[in-house]
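Shown next as structure tokens: one chain only, the form predicted alone.
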Amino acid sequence: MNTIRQFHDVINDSNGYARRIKKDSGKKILGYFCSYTPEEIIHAAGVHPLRLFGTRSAIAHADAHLQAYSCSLVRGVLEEALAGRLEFLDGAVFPHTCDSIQRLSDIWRLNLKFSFHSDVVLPVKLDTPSARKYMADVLRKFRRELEMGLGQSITDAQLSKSIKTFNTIKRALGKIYMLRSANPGMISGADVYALVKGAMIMDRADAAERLTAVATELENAKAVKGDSKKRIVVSGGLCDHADIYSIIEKSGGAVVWDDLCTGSRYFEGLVSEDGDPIEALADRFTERVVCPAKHSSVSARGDNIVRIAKEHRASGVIFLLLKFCDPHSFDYPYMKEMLDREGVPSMLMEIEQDLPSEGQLSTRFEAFIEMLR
């Protein structure tokens, strides 16, 4: 399919079209590192949102300024931005987090040039009379801060429409997940890996526009009959490596759904096109399923892999955690016991930039998968 080509290419090669997209359209681009960054108000103000991922390069310039134990993720766009090649970027936001995001914050404005920098301290714990209230007003300082640094108004209708354009790319990436889920050999891991992380690169516009006819196009494909590999879903931060996905194929299993900030947590939960469109905003990062960043309840995540393995059938849970992730690694025990006492099977597997040769992957995920039969 070319339409999943052109997605793979956005994303080999991240850096090289966001410059393009800058040359082109003359927009400025601000990077972001999380799920909880209020993307839409960005693109209302005219401006490019760009998901910051790691590096496949060596670390030479992060480690003077992070210790070795910070994740892989924050390392490696600290490399990225200290060895100039992220140049292309007008400045960043920084949602409050995890501590290292926080204190990555801080690194990035004292070290780094960039002319805009906002630090977006959403609420912690959603299940307070207050956190509603207290979730728009900083929505609404995001919003002042964009229009007092680009020199320009952010109107309630440019907001509403930029709602409906990442609306699209939701709906999109759920009804492939949806039929993905149905009928996981129609389209393989990677190239649904492609999809999410290109819709957090791509013009957004030009992401909703191709997004949909993919999704058409594997509504009115034919489905794959006979496929015998067992249903896995994937859970924990994020997962930054294509090859995953077809290593776990290769060993048997199929990816049917996923617990990912690069994955469901980044499309369920749409933003209502109705009303106040920053109270509408503030009602979504209320109401979304929670990364181990937010609280809303001492058994929420838990609650939300267990339905998750059931609606989508899955024979067991795939745990990515990214090496030196606290919040998630916090909350794996808990998770893992509520998944046993459904009797779903699960494995650990600890990631990192760098993956291990495909041969030990391969080795423990044929492993669990077999154990699956």
Contents of the next structure:
Amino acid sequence: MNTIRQFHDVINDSNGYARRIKKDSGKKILGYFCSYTPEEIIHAAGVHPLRLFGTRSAIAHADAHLQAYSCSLVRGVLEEALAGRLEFLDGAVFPHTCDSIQRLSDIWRLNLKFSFHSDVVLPVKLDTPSARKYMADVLRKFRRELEMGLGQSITDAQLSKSIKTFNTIKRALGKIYMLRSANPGMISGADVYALVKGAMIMDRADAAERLTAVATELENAKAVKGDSKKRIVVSGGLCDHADIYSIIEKSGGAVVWDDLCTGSRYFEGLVSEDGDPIEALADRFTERVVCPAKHSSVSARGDNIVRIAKEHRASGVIFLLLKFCDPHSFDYPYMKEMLDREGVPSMLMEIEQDLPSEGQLSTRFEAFIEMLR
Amino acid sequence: MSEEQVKKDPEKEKMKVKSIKKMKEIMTAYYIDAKTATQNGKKVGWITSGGPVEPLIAMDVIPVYPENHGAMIGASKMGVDLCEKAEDMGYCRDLCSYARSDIAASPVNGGPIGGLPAPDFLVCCNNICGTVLKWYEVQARYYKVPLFIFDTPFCHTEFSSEARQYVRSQIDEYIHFLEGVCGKKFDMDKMKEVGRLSLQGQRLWQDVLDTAMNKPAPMSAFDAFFHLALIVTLRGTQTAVDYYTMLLAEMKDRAAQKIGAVPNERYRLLWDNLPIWFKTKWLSDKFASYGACLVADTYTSAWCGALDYLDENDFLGSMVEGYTRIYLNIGVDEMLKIIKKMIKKYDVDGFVMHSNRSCKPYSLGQYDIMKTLQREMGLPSLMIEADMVDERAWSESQIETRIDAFMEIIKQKKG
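Could the form predicted together with its partner chain be shown next, to go alongside the form predicted alone?
Every component of the complex follows; first up is the chain already shown.
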């Protein structure tokens, strides 16, 4: 599919793509690191929100600011910025999530001279009325900061329009995921990865249109028959590796769903298109499936992975955890235990920006997938 | 050998801090109380080290600190065994060693005091890190007890009015939570008294630490690591006030007599980050061998760092600021300002940083702090890569070489 090829092109050179956006449209660009970023507000301001992933280059500058026990995402994005490869950015937005991103924000602010910097200090607990109120307050504060920084106002009408655009993206991704779950052979994991990642990099109106087209095309496609691959669910933080999906497929598995920040946690739960747009965003951030750095209940993420495994008839779950990601590592033992209780086997794979060799990965995935029923 | 047979060296005896004995008695009594709480009809609440403990004291709850437990495990060198147990339970080796050792101690009653008394409820304040949230979720699932999260938004550059309102409303929610788990009404008069004692204790603790401004310093950061226990665990009680009154008198007396923590103090250093609990003696001796005294630290001073924000006449209200704007819950540049003040106040010649694998909020940013201090103040820094509890992260020969090199620089600079 030609459209999917375009997503691959965008993600293969996201910096180049961002530079073109800037040159062609004159839009300002704000970088961000996490799915708790209120992209809709940024977009409503006429600014292009660009999700930053690690780096494919060697770390040469970031080591002077971050210890080796920081995750490769944090080190990688700092490397990209310090090396001057993100010169097209007008600033960055740091929603409060984990301890590492929190300190990255300080280090970024002190060492890089982009014109805009905002810490969106979201609540950590999401299960009380006062936290819900604070969530909306913080989003309003961010809107004001953005208005001040840009010297322009963001109207409710613009916000509502942006919410619709992002909902279109999320709805399309949800549909593509559902179609894949029903018929895993119809689209490769690497392609789905490109679509999700591309949706966080591409011009959003463009992304909304293209993703909707992909979803429609898949819907009309004929079912691929008799797929004997084992149904796999992937869980973790972000997975920025197309290869992981390909290797899982070569090892006899098919990823049918995920519990990733660059996956279902990004698109599940639409923002209401009625009423006050900020309140609607606050509702979505409060009610969405949590990242482990947030708290909605003591078993929220365990309940969620069990729900996903059942709904999508998973043969097994692969935990893909970024090395040095504390919040995810703390959740792994109990999530595994809850899956064990449900009779869903799982395996743990720690990853960094640089993956182990394909041979090593295949050996581990094959061993796991072979034992699945 | 009985005591009579040992001939005590009077010089050495003079050097010893006499209050230590009292401290040990108090801590023993405290843990006995905590361990027998159920028999005595008292509730046990686990709370984070930076958490608002005063309302617990006012409710007659025995506060128990898993972090203090972690420190004891580290100091008694039981960390590796428990950390490995946690790893067998599925917790990654890169996770906080306090959390790992405490989580592993629970099912086996491990550690130097045979495990902590089981909690009736948990209070987690995230003003020190995001790790405590995950740690307390683990324990809430294990003990099946209620968890109260006191969420203190991080202050990178400001404490916003939005955050202020949010924390204020959580104080009411906290009290409501305590009334529920304790099954009794909150006593505002008692709270007032506890607040007064808490402030008094914190002022005394600050005064104790300030005695290190004397030359020679009558106490070192290594002493502070030990004497810290009460301002953490029994803040808001008369016991803590009485103890620190006694300790302060002793320190003032030592200062007057020019008894230094390190014999022949020649160099004064500032320590950053948590102690390396299993190596405090070694480190203390190593620096002392150069006549270097770690006169102050950013860690133990955090328990009196909020004095400016706390108000005796409205303690609960002032907790909003006092518990949100603490040392670790602020931006790197804000921390740097505090460090610079300490450098001047204690007149130090160098900065020793523990880059602590277990504590990202404390450690990430240290390189920037180090560079700024070198640039702006010409202050030499040393970074020790280690961990507060997990001895596997300690490489002695490498660290010793770096300390030697660092002390050479200090020597050359100061003469």
